[in-house]
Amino acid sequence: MANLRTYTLIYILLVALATGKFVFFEFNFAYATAIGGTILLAITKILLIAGYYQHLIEEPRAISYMMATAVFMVFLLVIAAGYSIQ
């Protein structure tokens, strides 16, 4: 299990990434760049939260692969729902 220093560093990184999202939209970046940057920041935040706060870093790789497969399946369902709405 990670120590308090690791959790504090992860928390500071999460705050910095959340601030980065604000920066993309406030400092006249192109809209496509702001959306792409925001998505990359969100993915990074998701990986940090899942890895450290949900302790997936310490789990066997099979569980991580199962979680990745579940996320991919949800992504496919969202894509399918998007096509059915159009």
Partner chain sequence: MSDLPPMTSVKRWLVTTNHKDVGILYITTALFFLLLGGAMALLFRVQLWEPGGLGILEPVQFNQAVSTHGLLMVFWFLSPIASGFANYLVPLQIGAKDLAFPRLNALSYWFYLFSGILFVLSFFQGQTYAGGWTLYAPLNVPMYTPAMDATAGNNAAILALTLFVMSITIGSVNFLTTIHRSRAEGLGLWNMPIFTWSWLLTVWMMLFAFAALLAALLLLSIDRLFLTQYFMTDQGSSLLWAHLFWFFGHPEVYIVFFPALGIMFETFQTFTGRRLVGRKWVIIAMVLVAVQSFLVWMHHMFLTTINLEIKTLYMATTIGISLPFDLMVFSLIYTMVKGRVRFTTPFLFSLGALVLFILGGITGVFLGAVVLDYEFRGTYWVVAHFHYVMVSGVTALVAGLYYWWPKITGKMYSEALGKLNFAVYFIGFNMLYFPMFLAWETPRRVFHYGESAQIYHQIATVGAFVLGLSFLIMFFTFAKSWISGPKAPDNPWEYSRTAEWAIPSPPPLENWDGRPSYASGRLEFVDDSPAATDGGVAHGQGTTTEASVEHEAEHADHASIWPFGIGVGTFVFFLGLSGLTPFVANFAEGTAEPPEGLDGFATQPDIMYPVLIALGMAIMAVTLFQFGREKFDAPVMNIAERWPFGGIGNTKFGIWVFLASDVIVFGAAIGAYIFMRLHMGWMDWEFDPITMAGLVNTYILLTSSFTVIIALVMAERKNKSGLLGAMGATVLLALAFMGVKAFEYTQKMGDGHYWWYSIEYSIYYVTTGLHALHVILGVLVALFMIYRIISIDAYLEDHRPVEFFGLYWHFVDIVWVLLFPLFYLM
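The form predicted together with the partner chain is what I need now, so please give it after the form predicted alone.
Excluded here are partners and other molecules; the one chain stands alone.
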């Protein structure tokens, strides 16, 4: 398990990243850029929370693969269904 200092640093980072998402849409970024940037920030936040707060980096790799499979299933459903109506 990480120590309190690491947890605190990650918390600060998470707050900064959340603010970043807001900034993308409140200032004059192109819509596509704002979406792309926000997705990147969201993925970074999710990886930080899962990796350090949920300690996924310390668990057996198989747990990460299982969760990645679940996420893949969602992408499969959403992308295929979305493509089907294009």
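Take the two forms, superpose them, and find the largest set of C-alpha atoms that agree within 1.5 Å; that set is the rigid core. From a predicted model like this one, the values you see are computed outputs, not experimental measurements. Positions refer to the first chain, counted from 1.
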Inset, instruction - Using a superposition on the rigid core, decide whether the Cα position of I12 changes by 2 angstroms or more between these two forms. - result: no
